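Below, in structure tokens: the form predicted on its own, a single chain.
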Amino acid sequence: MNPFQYEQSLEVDSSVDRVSRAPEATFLAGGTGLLDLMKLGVETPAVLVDVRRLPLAQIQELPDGGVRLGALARNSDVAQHPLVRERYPMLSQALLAGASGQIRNMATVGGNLMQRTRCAYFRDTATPCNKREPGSGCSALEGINRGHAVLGVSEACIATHPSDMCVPLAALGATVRVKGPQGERAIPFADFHLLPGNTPHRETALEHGALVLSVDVPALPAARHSLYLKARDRASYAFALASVAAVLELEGGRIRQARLALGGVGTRPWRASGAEQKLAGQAPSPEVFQAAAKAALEGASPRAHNGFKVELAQRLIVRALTRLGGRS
């Protein structure tokens, strides 16, 4: 690990300008995925800020019945915190779902959201990335790719962003608060994770400086019935080949909405909306559940070893959504 400045911060606009004006220096919370990434020397921050006492790890209703969660609440509080169980039941199942216990009770919300690809070959400096190093190539295009995205994907890079949080928050279209050298401003979830395109290096709309306060999550109350559903390869603490959070309502016999993201797919959290325009006002059938997982997966692109992931979201979708269908 290369030597590094740790620093104590105590309030939040002192800690944007220490890390705004240098240009090497980055945000310490939980450190869950920094800090390995630091030993592997991936990362070499030259300064570490550390945040983890600033005033961020609230869990608060909104005055409009959402939820806030702050930067720094940790993964398990929010899991069994009872708004989010009440009313986002997929958001806390795909917590569950995510990581170990231990882990859990170290990371936040603010790090989920800038958790780095875990790509084999992004954490090995002995092999192109253009993540890592931009321009370099993309080791796992003829690589082992097994685990990579299908969705989203570039001639760049085609790692799947890792988070089982942010697929719900995808779905629920949640808000991300951040504070930046130019102030405080709201990030739509749909805008917060960067597609690589040809620049793979650049994850998320954040401006270097910038610190996230919190994630809101709206008021939606048929979110009262989703689910989260993950396929991996062990048990626990793997991450997802595919996952999805669905919520779906019905009225009248009805589909009146339907919200689908997946995860393990996609090179960012990856909302189907293709799907939930197919579902909007049919009445739930499995020919209807089909033709949207169908659709969710339109546009694919599997490498030589990750063809099955295809297959494997779109039975996930079906039986999500066939659950929710009969409980409603």
Contents of the next structure:
Amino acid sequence: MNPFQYEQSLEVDSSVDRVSRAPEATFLAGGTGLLDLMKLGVETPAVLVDVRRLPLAQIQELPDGGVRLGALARNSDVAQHPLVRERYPMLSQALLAGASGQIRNMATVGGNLMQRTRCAYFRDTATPCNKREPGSGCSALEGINRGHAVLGVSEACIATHPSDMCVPLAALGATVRVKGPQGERAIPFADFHLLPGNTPHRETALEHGALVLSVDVPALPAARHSLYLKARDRASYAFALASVAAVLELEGGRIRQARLALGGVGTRPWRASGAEQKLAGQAPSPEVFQAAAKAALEGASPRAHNGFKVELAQRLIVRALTRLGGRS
Amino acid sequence: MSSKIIGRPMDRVDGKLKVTGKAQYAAEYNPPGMAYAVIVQSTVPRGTVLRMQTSEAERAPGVLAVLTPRNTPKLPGADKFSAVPVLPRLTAMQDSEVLYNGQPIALVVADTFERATYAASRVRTTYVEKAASLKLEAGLERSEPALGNFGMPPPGHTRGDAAAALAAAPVRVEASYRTPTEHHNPMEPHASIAVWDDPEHLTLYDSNQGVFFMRQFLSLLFGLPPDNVRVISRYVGGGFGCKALPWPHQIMSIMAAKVVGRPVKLVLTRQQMFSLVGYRPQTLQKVELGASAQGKLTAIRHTGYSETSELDAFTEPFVNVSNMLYACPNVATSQRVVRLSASTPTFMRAPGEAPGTFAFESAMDELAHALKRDPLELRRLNHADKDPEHGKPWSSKSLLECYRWCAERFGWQRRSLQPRSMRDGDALIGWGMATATFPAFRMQASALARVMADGTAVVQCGAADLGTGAYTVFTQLAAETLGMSPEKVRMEMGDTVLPPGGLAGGSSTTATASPAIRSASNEVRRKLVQLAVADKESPLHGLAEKDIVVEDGRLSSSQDTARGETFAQLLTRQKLTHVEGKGDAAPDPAEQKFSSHAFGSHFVEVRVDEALGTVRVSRIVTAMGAGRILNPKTARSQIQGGVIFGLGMALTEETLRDPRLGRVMTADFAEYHVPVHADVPDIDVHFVEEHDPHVNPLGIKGIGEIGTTGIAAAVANAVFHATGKRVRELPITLDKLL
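Based on the form predicted on its own presented above, generate the structure block for the form predicted in complex with the partner chain.
Every component of the complex follows; first up is the chain already shown.
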């Protein structure tokens, strides 16, 4: 681990100010990702600004019926919160499907948004990786890529976004409130994570020094009937090979609206808007669900070892929709 | 042997020490002035180190030394090992050749661990790269015949005429199986602290499976008399084979301590444990079975390849199980190895038997399916009543009773023969079974027992407890033999100042040390009795030795138990600090008249989510005929642990190397999946009562490894029964069932 300076911050403005003005400074929250990457030599910040004492841990109801998740709210607290469990069961399920109890007790909402890929090449500084070292090449393209993404990939990077929590947030169309050197702004969830393109080292829309304040989840009564399903290599404590967050609202025997997002298969949390459109207005049936699943994986670009994810994700979508929509 | 203490499910004597953090593991010693070493590893799979820039590391704060191939001291005894298979040719920076990706190429020593880690990251290396061999399948044409590990005969066996019998067999199955590279991953990382007490005397705190074996190796390597080397390994947080042989880190810590003139601690990171301490090599296996229409085996042919390194010729002897598991007149088995640019493989829990039973017991299931017969019936039909390989009688064998117990407990008679015939909601249900086996043998050991004047006892044997319960069962054995309560007996292990105690390998720890402990304890007991009857002031004076009862630290008359005295009273009056006995034990040639194996069976239920391909094991019933069980509680844990080890093999564990870099890319617990609690169902373990008068004086067979044999096949067979899909490549991940 590189030597670094550690500072504790007690207010938002000075934290943002401190990190903005120092190119090699970064925020430390739960530390469940950053500290590991520092030990591996992947992250080498010169200054860590510890934001854990900032007043950003609340989970509160918004006037429109949505819920605000403070950036420092712990994953375990969010997962167990009555508002979350009632209004967005898939969000609670996704959080509980991730990591382990110990990690969830440390990890925060903001940190989860910022978490970096589990690509083994990214985490091993002895191998080329465009995300870690722009221009060095992508080792995963012709390497071991069983866990890698099939959607949103580029020739520069096929690393999977590893988050469970972000999948239902993508489906819900949450908003990320951030404070940067230029002041406060709100970023739609769909714009928060970037596709790798030719710049896989740029992962989010945040400018250096910007701090996540909260994730605002909009009111969506239909989400009370929602589901998160995750397929993985063991029963617990493994990243998703594929996961799906789904909302299905039925009215008069027809699908009034659907929300669908995928994890484990995309380079970012993957909202399947095309599939949602296929579902809207249809009477639920296995054929309709399968057509939606197919649409969700349209354009998938698998490599040598991850071709199964295309089929797996589709089956998972059908399973989720069937469970929510009944009659199959 | 009466059984007041032996056979009791006693709690671990070291349990409280461990859960309160008081059991001192190798990395937890703090000799004064200790420095810290960190290994720098190669980043190319094959080549030569051309240049190393070490100046930045040398200038980094706190750095005491940077050792590279250029300035590392030569090892006086290094040439003694280069020719011996299965003592890895040392990659301890003795030359500039790089034989695999991740090989140690430098060592940084500093005053703190963090500073050493940082400085190690500043070493820059330039290589001349050479062509590397990275793929097992690509190397089959240049494969070599497999050698035997440690001077054992090469794997393989011929009896009868397997080729002719296969050609003539009315029913044949032929299938190829693959098992991947797997890593042991004990919870405790390898750790060494080297202390040069003076230029000729060395102490090594180390996590290993046998202190005397380690001492023998180190004394040869460093050119020291064995008595000048002390190795201490009191507690070990799991070994599974990867702490049996010496590895570079022990040697490097010792060299570094010499160079910097201070004690040096070297602890491997989890990532380093994937390239520095061995693994189970991947195997490609082919099994051909011939049988009569009734299902009697007429021919077995089992052949294949395993990977090995350029450093060593270690072989995973997977065919040997096919030589002896069932009665069959015509058998041909043989193996070859393929050298790859990889670190060297080593023994891993049930080496040979674990991958071998996967292939062979899968093939037996395939044969049962071809015959439309129940797989259990097929095995009963082919039961080997004597050892078919050597023609000797078994010293004992309870396999049929294991089958019977498991079948009844599991409800096997309700199994439908047809695959895909049992279902529950989204889940296909499958029932599978397989036979487990592991040889029983023992090594030499000595022990010392001392009853002290305060009425306590100390029993010493330099064997290893890898976390298995050896401290506990030896305490029970000594207490019962001495006639004392176990609470009064302290067992000491894992130190070369103690009497030599063998290597914790081949499931032999208990069988090896127990007879020595028993004999040492018996001698003390005899001496105490003799002292008492000869002592005019003893209430037992003048009685015949045979009329003395020894119980709970007290000697008394068998006629009148009120007449007697405690050990403490006797020794105190005699002004003795202690009474001592010594015991030695070694395999008796008479034992060679028999073949000794433990046998058992696993019955497994799986639930396969048909749409998603996920396999969940929902039920395991295991029975073992494994000789005398000294402690049913620790023994049950051993079998359960072995079964879980096998579940990882069956379903989740696979080490993957990059196809171009040869670098392990699954070098952490997020990528290398060991089973978690949620993967493990209730494991119902039963020991068949077995009295084996031939295997060794106490009738003990090992239980450390047998649990891992057969389980992968039982799971794969259950998956076939559930889905109709035969998965012949481990692990059975969901993509193989989609």
